[in-house]
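The form predicted on its own is given below as one chain in structure tokens.
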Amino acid sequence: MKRRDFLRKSVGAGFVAGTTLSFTGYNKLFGAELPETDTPYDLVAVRGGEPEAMFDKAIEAMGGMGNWVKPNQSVLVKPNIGWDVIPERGANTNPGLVRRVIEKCYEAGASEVVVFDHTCDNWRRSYQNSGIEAAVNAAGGRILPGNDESFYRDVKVPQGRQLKEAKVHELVLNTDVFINVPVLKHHGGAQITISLKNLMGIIWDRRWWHRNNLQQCIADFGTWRKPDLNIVDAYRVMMQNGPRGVSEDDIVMMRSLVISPDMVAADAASARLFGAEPHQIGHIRIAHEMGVGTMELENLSIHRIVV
């Protein structure tokens, strides 16, 4: 399919919306504005950027990394590096906002910053040509395999329906702050992929999840250990064809970027950039219902800013 008839036949209103906003369709498109408070913002969008200059305002609208980075605390980034592509085809985070993420972290007061993916693709290969090992090397952080099972851990997820345990990388359980940096963008299995999806990196047995109920997996996983921060990178937003894609054409240049300690708010709002209601995505709807955040934007303190 060209481009042109991608366009014009495979999007919602939503998709629309998220990438032809104006600037007052884009502060309509999480719900009506609530009034200013003296209280942090729940959720922060940001559109018009390029990756770095829109985390550093969401950041700065959020209070700043220090809100959740104290000094000598150590800090696990967990980017989506799952595929052996460059970051033209948008499968994996911008490698830009990785490094940006580090840095801030680091000025912050961070003693150490890590980054690992349990990659679909040869680890080496995805680490190589993603861009984000160099862009984890030029911010002074640590980059580290996912692929051997020996660096996985038993843990029990007590609150799961159909998720009881899993193999958690040690990383996960060894340090301090966990940031989660997911890239969205389209899943053939679980419909999109974002921060509950993304956390399908840290584990090692997850093909268990495909063949058993891979949406209600999701949303058991993240009754066990949310992301201290999750910033959603879409900025290249693959449209079809996902998780992996095809070619270039599947991609979208969305240039947005979505921050908030809530993974299922971060989720709700990024899903309706990509053209999608929350309750129509099954993981996002089960979290909800079961308590891990909220997909009710509407009730949130959310700030929109444009650059």
Contents of the next structure:
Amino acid sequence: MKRRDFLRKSVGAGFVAGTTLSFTGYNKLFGAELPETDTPYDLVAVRGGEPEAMFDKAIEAMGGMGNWVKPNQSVLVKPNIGWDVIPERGANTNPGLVRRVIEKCYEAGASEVVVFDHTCDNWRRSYQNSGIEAAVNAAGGRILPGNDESFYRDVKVPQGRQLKEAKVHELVLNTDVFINVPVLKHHGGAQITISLKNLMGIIWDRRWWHRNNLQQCIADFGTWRKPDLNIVDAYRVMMQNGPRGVSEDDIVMMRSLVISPDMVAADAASARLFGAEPHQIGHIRIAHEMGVGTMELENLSIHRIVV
Amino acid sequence: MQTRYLKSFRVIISLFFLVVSTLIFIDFRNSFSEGFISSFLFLQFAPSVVKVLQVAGLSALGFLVILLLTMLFGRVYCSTICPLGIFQDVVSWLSVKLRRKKWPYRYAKPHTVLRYSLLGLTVVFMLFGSILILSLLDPYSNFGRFVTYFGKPVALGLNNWVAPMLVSGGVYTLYPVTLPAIRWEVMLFPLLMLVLVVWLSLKYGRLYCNTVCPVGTLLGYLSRFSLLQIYIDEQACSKCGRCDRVCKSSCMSFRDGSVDFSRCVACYNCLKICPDNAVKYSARHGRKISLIDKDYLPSPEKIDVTAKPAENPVVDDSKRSFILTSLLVFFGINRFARAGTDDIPEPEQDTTIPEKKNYPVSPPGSVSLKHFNSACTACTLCVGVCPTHVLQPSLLEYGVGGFLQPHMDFHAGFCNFDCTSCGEVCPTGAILPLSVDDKHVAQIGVVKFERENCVVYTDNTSCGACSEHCPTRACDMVPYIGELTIPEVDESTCIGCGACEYICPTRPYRAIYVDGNPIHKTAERPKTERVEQEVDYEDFPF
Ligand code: SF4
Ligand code: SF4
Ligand code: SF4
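The form predicted together with the partner chain is what I need now, so please give it after the form predicted on its own.
Next comes the full complex, this chain leading.
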């Protein structure tokens, strides 16, 4: 199913029920043709550098940000900002990476880049102490709140097995391009958290997921809306005590980055970096089975770069 | 300096204090820094007195500044710094404007016995280690409660009404804020006080300050000895009586030219109004100052028995409409503050084993229940600054002596691991400041796990929400059946932050909860092992 068809079907209810939407993306979702991206590789992985430099290499290898962001499009960049901890603890996406991603969006002609997360800790403190608020501001983007139910709209998840509906932040519905920027880390509940799990930050009612088969819900939600691009931050990787971590002892300097338009592929490759087999991770395996993407890395064209 | 301008000067300073105090308590966006709040409140008299009993040091000496000011100028605290005093002035001013009453006040006798009894009661209670009477009567704390319970919901309601319009236009300068609703039982006493204070100020100016307020009584007693005092120069006075009619303390008797300076709140209305420049504000002219009020009373034959405090037909109406408005606000309040974020659907299965909590949980830095209960005047400042809203006013959770003092309500939120805000702002020293490092091991309570309430046990599905939120790994997931894991708790590293209790989805009883430590302890630091892993940057495992 083409993305716009899918959106029309699944988001339709949310739009009708939703309140005034005034982002430019609103019209585009219904009207304009979205370009089928034509990328040289399915996945690019970079190792051994700083987050910014690795991203520059990766996006260049993928044919440039222009493949995803067209002039005058609005962009949502969704990092993981779940916890009120400093960047050195690796619990949130690297702020330097977030900044560079936004800069690249603007270079590609984005009209506006917005950022938010439905945080676990207090959102003001998490935005600030993660360094991401400053990074977004420095890049000229806007970081917006995600911790009030009034921002969320009901959507249907028709292909979900367990999860049939969810409340999704209106920014996801109102922007043209959705770029997922998760951090790779250990997770007590979901084993590891990468791209698929990062989408729990765009929904409101996640306690329900915890109570109703978490791994299945994560995979189900992957059928609703696939981010256009996934950029996995595996620079500082929390190997234990995730998702919050206890100290810097939990961190290994992995200095890696994975990008792919396919969430499941990005997660599969990142899981390997972590030292786990993709099929051992419940939600990656189920998402693969449900056709959200593929975890069979052997069948993909992968470009590997050492910095 | 022309003393007539003193009044304008006083009005400007007092409005500054009133507006900033109000904003500090309303601030639901945490825009004021803790440092600013605590220096701004440095001068609040009662909290400062309580604080000096808890901690030594400069930060506790605001009351000395006030004492000094009082000895020099009289009760300038009451006219410019006390937010409740200025609030009353605003109410009186409005009522005078609305009633178009030019001469609202009249000399009246002091309620000497009542005022000194209330002061005495406050002091005696404090000597016996109870802060109850002070917290019920202290003007600063009452003001704090008024704003938190009645002002803030209105501000929040406005915000949540306007914000969605802006947000839907893509403007996020204002954004909706949801706070846990405050229980109505908790708001009863503050409402009663609000009605009393407003009614007194509508009718009698500063009668609250000169009858009920222990701070006013104490400073009033001292101001009899102050350097500068208001007095009437009888040579110049033409007995027009204007000063008497603008004196909101009803302490100025033009007939016999006396001023009861113990009740004068240094508002300087009389200085401004006197056409003869007969009201003076200067060093005492060797006049005999008596310590007993009756020396200031006019002699019986001079008392105009018909001169009652301003008689006014509109008063009752405005009183009635005021009560009506407060009731509306009061009952509408739960609508402004939409119910908490308890978004989980009805659980399939109710839990059956009740939580066994023995003690309430007091905030980190409050040392022990005893320390906290004997020093907190329930001003609710910490309730307002707490970023996670875990601090909520109690009713009787601490017993009668801890009436309205904030407690940790883990159904409303959980204590942020790196936050130390409440201790930084607490003006009474009830919550002492902690460094972030000390906060990480400040054990305010300990975790209890009721396995047979846990989703993993009852439903055989995975959950682990508690462990996910635990900042210390005192709650960890260990192998259960097959791939399932179930919580295991370690009381020695638990700090009682309540993250596990807050997030646990079981109802009505939670499978994991925190029981308070009556005396706070120091938790062990979590033992972590460094992950040792060689990384080969040339190697791609796919
Ligand atoms: S330390 Fe805890 S209780 Fe105190 S303000 Fe911070 S989050 Fe609230
Ligand atoms: S109260 Fe719960 S979440 Fe907090 S430290 Fe203890 S076990 Fe962990
Ligand atoms: S959050 Fe509650 S139900 Fe879930 S694992 Fe912990 S104790 Fe059990």
